[in-house]
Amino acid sequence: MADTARHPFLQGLSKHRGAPPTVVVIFGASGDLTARKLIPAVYNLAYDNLLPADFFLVGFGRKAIPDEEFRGLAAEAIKEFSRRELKADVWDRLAPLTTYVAGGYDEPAAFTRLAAHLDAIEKQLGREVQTLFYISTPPTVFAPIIRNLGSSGLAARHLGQLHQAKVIIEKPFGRDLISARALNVTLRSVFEETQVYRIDHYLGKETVQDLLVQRFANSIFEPLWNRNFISSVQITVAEEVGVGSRGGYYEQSGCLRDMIQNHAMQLVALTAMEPPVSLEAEAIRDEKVKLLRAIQPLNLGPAGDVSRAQYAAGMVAGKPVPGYLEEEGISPTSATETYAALRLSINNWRWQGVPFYLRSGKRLARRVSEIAVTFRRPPGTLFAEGDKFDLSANTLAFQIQPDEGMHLVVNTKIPGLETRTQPVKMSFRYRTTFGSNTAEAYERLVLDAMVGDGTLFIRGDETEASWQLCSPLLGVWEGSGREGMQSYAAGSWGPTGADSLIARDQCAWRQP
């Protein structure tokens, strides 16, 4: 049965946005991200006939791998990680177009070989193609890859034309403001800003994209989207897992760098930005930058705007788990935070006086990402008789993962002869309305990059505006060691310090 027969809301949705003939080159082709996300994304785009008619996939990595072996690894990745099973007719179309080039990221000769490989593809086709360079590597080799793309002439392929070369770069975009600026300088020395696509996969999630539609396509929301009607906004990015075998990486990152500076700050920008003048990418990104620049510096004093903590031993899914300091590769004196909570103040006309609370952490009660907008309570004149009326603030919550959708909490009368009230939830889920096989974020983002739509990608000045807020906090934490570090039991919702932070505004954290 066709999807549109089972889910009539799919009727009329676009099935194609044209991209020119394209070669996608993945640096770090033998890495985890390539296997889990990138190869399955390309396969599902092929499955949906969304790849251009002339499409080629080239893996690039240090390890020498024959083309056939790379194709076999790609097929195994699709079988294990794709949202759809490996279908022979789809893979048979894609496999012959999948090749591999071996070389070091700091080896100029390897980039010369890559350029010759791309020239051979164009000669085979008899026409020019756009090249999309996807840098899916550790950040330590970002700079040599970018510089070699420049010195080899690959970055300038067909510059200024429809099929000019593009580069996708994965986070992290630096470790602080200084390193973010240095990375941007390196990128701009080789690429035009219009060629650069900084990727944050959260922006490819359906609910995140839906934020702009809900805000600006529904007249019941936009007139209320301001300080006169909204009392607070909470953004939660919670993980149930610990650091596992990634302790070495996490020690260099921490929660603020790993989640808040990028994912959470992007959600703040989309939730609070002003209406753009159009749906053009630059119009939307202009408003995001304005919003980020309007966020006031954090109060970093003892009773300030931040809380940090590490998870201690506890119970998750009924099983005991170790604390962070007992995890593999973690120093017993580590001062790396696994939880962070921030209170943001936005100094503009729309949001003056409305606190934005952000929290993220590992080993929390459950995996969930949510934006919750709490509206001001009505005057307590009609329904104020003790506990007879259970009135809650109206809340509009966008759940980004794991079950994408939104719900609105309203107060209603309980059936019966006596007037009593209680809050109820009105819910919408993508899974039940449109079907459960929703496209993965990377599918949308890879397709957008191919067609040249930068809306869901981060501009260079966005990264710097976000680091402008977070870098002073990182400096204070790095200078104070473990001073002020709290702990929380694994499987809980976080430390008492985060509860105290939000309680100062007579608020409390939601339990999504």
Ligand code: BG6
Second form
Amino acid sequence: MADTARHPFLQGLSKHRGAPPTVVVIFGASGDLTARKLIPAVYNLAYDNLLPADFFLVGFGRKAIPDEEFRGLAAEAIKEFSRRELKADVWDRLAPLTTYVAGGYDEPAAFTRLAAHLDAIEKQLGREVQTLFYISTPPTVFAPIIRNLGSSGLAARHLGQLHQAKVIIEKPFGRDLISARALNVTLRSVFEETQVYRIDHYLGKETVQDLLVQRFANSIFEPLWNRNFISSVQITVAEEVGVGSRGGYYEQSGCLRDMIQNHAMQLVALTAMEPPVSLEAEAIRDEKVKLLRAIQPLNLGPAGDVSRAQYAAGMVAGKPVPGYLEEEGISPTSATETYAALRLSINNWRWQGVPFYLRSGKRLARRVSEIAVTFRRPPGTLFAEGDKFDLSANTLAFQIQPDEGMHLVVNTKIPGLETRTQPVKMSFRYRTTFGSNTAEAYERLVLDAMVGDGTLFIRGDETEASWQLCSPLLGVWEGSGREGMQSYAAGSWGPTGADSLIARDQCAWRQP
Ligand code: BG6
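Please give the other form, namely the form predicted together with this ligand, since only the form predicted alone has been shown so far.
Every chain and every other molecule in the complex is listed next, the one we just looked at coming first.
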């Protein structure tokens, strides 16, 4: 009680979610992600009284920025990007706890300064706090930051026996299997695996977490969740936006690295993994790794399992947009794909023979991410598709965004004096059932890391298992330049190669 009175942040904390006193240090504090996602996430946690009683935010970056100016930038970021407006009483509590340290990422003396800054915070507070480092910089400086955290002694900071320093690391986690392994080795030379939180913000999305609940808390789904009842699974992560001002980054990345290796593969793992023995982080991650390892190497030959393409000029939301090769910062001869589609085969007892189709791209017809599970059709002895019977395979679609929810396609009799049928959609929408304005993925993830819950983060072996699948494909694509690269009009649903890929199995992409 006394603590709640002293610390208004504590009021909204359930015991279960209570994080210990924490200082969050953001490397890359003047970067885009910090402004768009991290500062608004911290602000919204403060708004909901979910921050620990003693909380501090320290920005670290190359640029010299006085504390006051950093607070001003943070306030601007909240005004522009937070899902809720900047409320004076919340910001007045958070602002004085926000400070900034300038320094180079490969400059050991800067890390000594940072350590002195954290010591001063503790001294003033009169107690130790947990330290959470958030590495939100370009990947080129991940390794120097990690090494400097080690050599400066910062990585060894802890709050009592229980709360070792933690490190959240942003994507991209490596650019292939070799570099991901090397990054894991660097991390492990400084931190224990339990201190490392590799982020994939898709795991922080409501509907992605709901997948576990739907699968394992509903007895109507689990018995059907296998090759006997499911004929195929389609995972779509479609974006309307182009590369915008991120051309420099995207040219070095491409769709496979940017979206498939991480976000889409996580969706595959959660959709297809075996039931974990508990909801503990390790139990869930063990199952995800097993699943990822059961995915067969891709057929990379002609008429194989993959399709790649770049967007050409077209119309998006009624406006003309340029093609990828005309975008700012993009080479006119670029061989970077903005669209990728894959056909995965999972060679285990549950899924053998059930294709998993994945597609992701920029400048597609609309922004939508979904997982659609299509069930086998019943025998057609009574109702067979034809004039009178308009039938569809039952499909259960988890819509991750926008308009989060779940839809089930079932066949129904059309009212009338004769028996005619039509597929209809039964829908559940988060917005209508629970109201809008759900927490952003980063809020959940920052809170989880503070609490020490790694369930929604990627373990080292998991990221390597995913790269194991994608790396050979990247090697082939990089070796063949633009050969086999198709194009698709901006605002369309992608290239013809992706249609042929799925048509070989007598399937077609859904129009979500
Ligand atoms: C990021 C990618 O990881 O995810 C971006 O780097 C992409 O290119 C973004 O636009 C999509 O995230 P969301 O949450 O908008 O689907």
